[in-house]
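The chain below stands alone and is given as structure tokens, in the form predicted on its own.
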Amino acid sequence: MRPSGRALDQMREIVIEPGFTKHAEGSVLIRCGDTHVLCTASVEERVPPFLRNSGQGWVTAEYGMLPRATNTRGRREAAAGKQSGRTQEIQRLIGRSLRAGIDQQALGERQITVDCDVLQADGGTRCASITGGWVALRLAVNALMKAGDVITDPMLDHVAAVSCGIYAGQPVLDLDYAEDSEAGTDGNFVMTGAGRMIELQASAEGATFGQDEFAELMRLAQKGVDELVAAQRAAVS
């Protein structure tokens, strides 16, 4: 029995609320169970120096957790004067994942920054950030196309992410914190709507795992991503 009472292949409840903030070109609040992340996409008519005069756009991401997103208060990274290694690793993952789903040439020479701020954490914050970040990016691109600034839709496919792992000896879908903290194997699966792989992160944290178990994790991940993509479609329809 999972701590939440969910079935082995059951996702937490997914809620994506578009247009959550007023000023950003694209914004959503995504809730995956008790993990809540605010994702905003901001358009700037500039690109990093290495892309100047290339005609190519850029998508990047930043990630952070509010001090009381967890059960104890965490110090603001701004107060420490630097980002943690974990924060840097996660925001790079988000940026890589979102760029895999967009034609940067069709975007034109502009940058879209997707900010992912964790309001409440209960496991899977990077996956929720990628899934919600894609919706915010989609909404920002819609605004550019409506204004006539982008002619050809640069969005190639949906991008979504889900965690899977082996908890109490069983492969399970969409780990919450209680499971993630005790999982023998923990993995994050980033995929397109068509089921193509973008990035897989999996490690044996308490026990090694075999090919058959990994195949089951892949099956669960595909099921989870299919449900997340359906939620994304509903949010932008």
Contents of the next structure:
6 protein chains.
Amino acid sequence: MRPSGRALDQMREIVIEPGFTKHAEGSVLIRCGDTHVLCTASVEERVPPFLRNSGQGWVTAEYGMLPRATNTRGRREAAAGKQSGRTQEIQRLIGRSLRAGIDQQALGERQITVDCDVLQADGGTRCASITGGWVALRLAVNALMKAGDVITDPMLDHVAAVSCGIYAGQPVLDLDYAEDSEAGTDGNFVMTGAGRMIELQASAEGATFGQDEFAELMRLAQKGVDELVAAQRAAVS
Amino acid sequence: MRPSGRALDQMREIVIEPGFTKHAEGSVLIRCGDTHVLCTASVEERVPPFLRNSGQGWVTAEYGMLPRATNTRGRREAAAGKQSGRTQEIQRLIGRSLRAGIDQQALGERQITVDCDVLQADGGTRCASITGGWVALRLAVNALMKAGDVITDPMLDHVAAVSCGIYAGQPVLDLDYAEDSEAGTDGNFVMTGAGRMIELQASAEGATFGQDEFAELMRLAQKGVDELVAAQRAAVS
Amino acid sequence: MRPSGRALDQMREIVIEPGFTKHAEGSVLIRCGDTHVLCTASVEERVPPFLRNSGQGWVTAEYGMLPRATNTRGRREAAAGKQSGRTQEIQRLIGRSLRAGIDQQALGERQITVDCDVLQADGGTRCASITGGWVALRLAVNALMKAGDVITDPMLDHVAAVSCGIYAGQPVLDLDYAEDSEAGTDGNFVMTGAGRMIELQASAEGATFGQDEFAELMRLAQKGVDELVAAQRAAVS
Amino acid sequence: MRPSGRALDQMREIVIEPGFTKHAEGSVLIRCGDTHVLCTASVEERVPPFLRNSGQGWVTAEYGMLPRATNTRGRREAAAGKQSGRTQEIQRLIGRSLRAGIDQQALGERQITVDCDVLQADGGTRCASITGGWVALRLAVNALMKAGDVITDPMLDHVAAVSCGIYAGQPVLDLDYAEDSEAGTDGNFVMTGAGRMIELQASAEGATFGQDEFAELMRLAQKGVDELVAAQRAAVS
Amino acid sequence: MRPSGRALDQMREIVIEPGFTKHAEGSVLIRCGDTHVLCTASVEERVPPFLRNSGQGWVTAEYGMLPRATNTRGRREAAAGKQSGRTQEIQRLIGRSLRAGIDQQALGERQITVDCDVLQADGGTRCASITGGWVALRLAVNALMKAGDVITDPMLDHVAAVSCGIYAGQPVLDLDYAEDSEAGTDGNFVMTGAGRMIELQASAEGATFGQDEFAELMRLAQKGVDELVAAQRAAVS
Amino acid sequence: MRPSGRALDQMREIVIEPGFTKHAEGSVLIRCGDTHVLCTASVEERVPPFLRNSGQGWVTAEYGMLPRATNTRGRREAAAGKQSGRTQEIQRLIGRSLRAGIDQQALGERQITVDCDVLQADGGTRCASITGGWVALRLAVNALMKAGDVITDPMLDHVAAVSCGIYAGQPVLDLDYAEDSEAGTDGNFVMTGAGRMIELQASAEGATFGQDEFAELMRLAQKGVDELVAAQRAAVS
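Starting from the form predicted on its own, produce the coordinates for the form predicted together with a further copy of the same chain.
Shown next: the complete complex, the earlier chain at its head.
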């Protein structure tokens, strides 16, 4: 049995609240159970040096966790003077994932920065960031299109992510913190609305895993992403 | 006329939502008009080195602004590798202000860290942080008292803060960003529920000011703090 | 009685020695009792990015304390790898204060950096830095005018600063370290030669204060600034 | 056809030279084609704080690339003042992978740090680091066992890693730089000698991928790891 | 002819003013012509970790240059966030030099930190720092002996330093900035009162040098150090 | 007797292996006994700001030591976030030394960066870096000349370096670590192929030294440099 009482293939409740803050071109508060992430998408009419005068745009992401998003207070990274390896790894993943869902040529030579700040954490913050970040990005691109700055929709498909893992010997979908901290294998699956894969990461923690177990995790992930994409669709319609 | 259409001595709407996040001993989302700050109070059973074995507690504060809390995206301080001088100045002010409202002896040898993270900014973020931070602190102390860890209530009085300034030649209460960026003089007033002063800061920006103008700012501040204290009282009751 | 035996409204002896070092366009060693600060003003024919091609100049300040300016050796900030929050807060105050006394348009598109380095500290270093920094700035502007680089005198008035506080229950003028470390309320007052206010900061440390007490501090500050302005006038004549 | 002329499932030549440096408890120069990594394993009789007095040991890794290991000179991270996100991500991966192959209890309360420094890069440096790092670790553990400091062999199985990707539409094994920089999908597979999985990472770069493609990558990876494990076995026997 | 009109073997005027600041156990302002360095010696009853419980003391040094000590303003190292390589090289030299003149056993398990801060620079700041730093150290040790904390005088001999170089083809003593910036060879000589050598550094800048030239530089240095030692003796008597 | 059994004026075996890595314009692995340094020379068609449009080139150096190059593992500087004072001192020395052997005008407006990374240390790493760095530089310049980018050979003479010191009361040549850590005096001598001096550094560690001792160290150094230059000549021919 899962600590939350959920079925093995049951997601936590997903609530997506668009327009949570007013300044960003796109903003959303996503709640995956008790994991709450504020995602904003900011459009800037400049690109990184390697893309200047290329006509191509760029999507990048930054990730942060408020010090008391977690059960015990973590050190504020700005005070520590650097972002942890974990933070950098996560924000690189979010950026790669969202870029896979956009046509950089159609976006035009501008940058969209997706900031994902975890207000409350209960496992799966990177996946919630990708799923919510896509919505913020979608809203920002909608604004660009409405303003006539972008003509052809550059968004190729939905991008959403979910974690799966082996908890108490059983493959389960959408790990919360209680499961995540005990899981023998933990994976993150980033997929498109059409079910194509963008990024797979699976990591043994304590026990190695076999190909059959991995196949089951992927099956669960597919189910979860379908539900997330439906929630995204509802939020931006 | 003020850009918002408010009367000269009219505050923005104050909304205080306790328990906005679940992990912190005290947490609150305070909204002063379009300025929204998430304040959490975290209790730790340790104190800074200079207080060890003194039997006294400590209250400190950290402040941050999400990159897109503002109209144009600001650089993430964790990525920049340091907190700006402005951030440090603000968090020192919040800490001093909250410490003035607590009996460190009665708190006992523990530390409460109040994190104030601005989700959306429209002027007056440091004042909202103090006012909201006090509520988070009050909630955390209530929890300590309920648990029997603190016997005598260490909270001496309410602490709240408001900004006043001279806008378009007129003293006005509770500056929003449109006013703040144009004000000739800008001041922050931190006071107790009983109307005693904890911290005054007034700064000429472009034009100097006289004693009579300052007296009027203080009168306005007193009115504003009274309203903030009433809102605090309602929130924690 | 004050530890130094001074009257409640008595300043420490002020000695201003212009030309203490030879390279800077303006330099001065200011001694306020045992607080000694070396202030230099450096002219550079460039401005910060936000003023480029604006025709306006800029005055900024940096502050430092030699490691053994104090009773016990402090860590060298260059070795620590960053300036403390206190240092940044002070240098921001000095810069704002001096800018309030200068017409940036008349200065022309150049920057003057005022460096205030505390050789020996005995309380009131930020006030001595402002008072001495103004003299260094005045000397540098004189040099610019003599060279014909600046035509209209951009200096609007004197700028000087003094601290006042409530020590042993009594409002006193010009706190030294022995008083400062014990004072219940501590304030810094930056004013012009004409008695207009530029910046007020008052902070309760341990005890809150009332409006009548603050009014008395301001009266003392006015007296102190008058004496400081007279000393500035003598030094630059 | 692959740029190197290799068959789709053909590894580059693997050369493992144990004892390349003399100070480390275990050291090896691993050459996977033109990718050359110096791996050293250093034993220290202390553990991170979270393991103190636990009786358990720890294996961690650090990764670096010499500035001119690559075709154009990269900035020295020590001069830049921080490790890049990429570096941190890689060294976290190496550490996790090697820890999965060791029984921390049997190792005893000591730490082994595996340093992987890339002398020359031609793609696949993280995989070469894991494969070579395991040999260095094996040698260091052998030394501990020979000295009687460790009684039961804590090494559970071989750990080796290889990259696979989709290059020019074809799944290929062991990408070199020419392939890696053009691949549509790129994955790293860390496995045990018994063929169990420790870590999977696959990332779409430009094009998404399907489940069947991923299955073929995994099949190739299995073949590559088998060859790497054979080379490890030869090197440490 | 030298720019200053000095003879080839003529030192600049040396003025040593002990007790320039009041807090340090030893303090001195040393003026070697227009090079002015404030040196303070601070005693602390602790030693670096590698000397704990050894009964031995430690002498270390830190060096800094005020931003406008030079002809054009240099960046403040505390603001830059690190000490330059030049600064670190100089303070390591000062520390080594002063340690060579003290019996660490006789000093007892305490640390003396000599801070050398250049108020005005005109060449030879590291040499002035060593010469002045020795006086500050002597005064601090005198205080320790007077207080009975140190019984046997740990100071073995005077330590002083001077620069020599080849300017316009001629070996000259005690280079000022005008000479230093043009010299083909530049050397620093740290010696004891008895004429023994502690540290030699000679560097070709533009032209290499031969053994005979070096011998002449050493002869000049000996003459200069004799004069510096006489000035030290006068200052501490 | 020396720990290694060498004669007082006997060098360690010198092995210079050109072309150790493939990407750099010049690369060499130099082995001076058990001290092994990988030196690469990288050509870039840009110069530091102070040389732009001057027509002159620049040679600079960076130095690093792999964490386990030494007997006990040292902290990785990239992880520590800064280069130590020692590292900076050494790389400044290498850069100055190599620049003394090149005609910057003939090199043309380009920069060559010589990276010296110590793979294994046994004393004398800075000298090995200079000697090996010169070979890497020579190879890179040869490549530039072969490509027709440089017409007149800018290399003026060989540059090589050796350490000498007083060990167990005896002047000895080419200190290894066992000697270096015990030596009373330690010096580094950088010379040209023609026997002219570029840089001398001698430092007393524990005992001061006299002029006659220094003369003997210089005689030994001359002998050592002659042998190093012969090895350089063989390596590049």
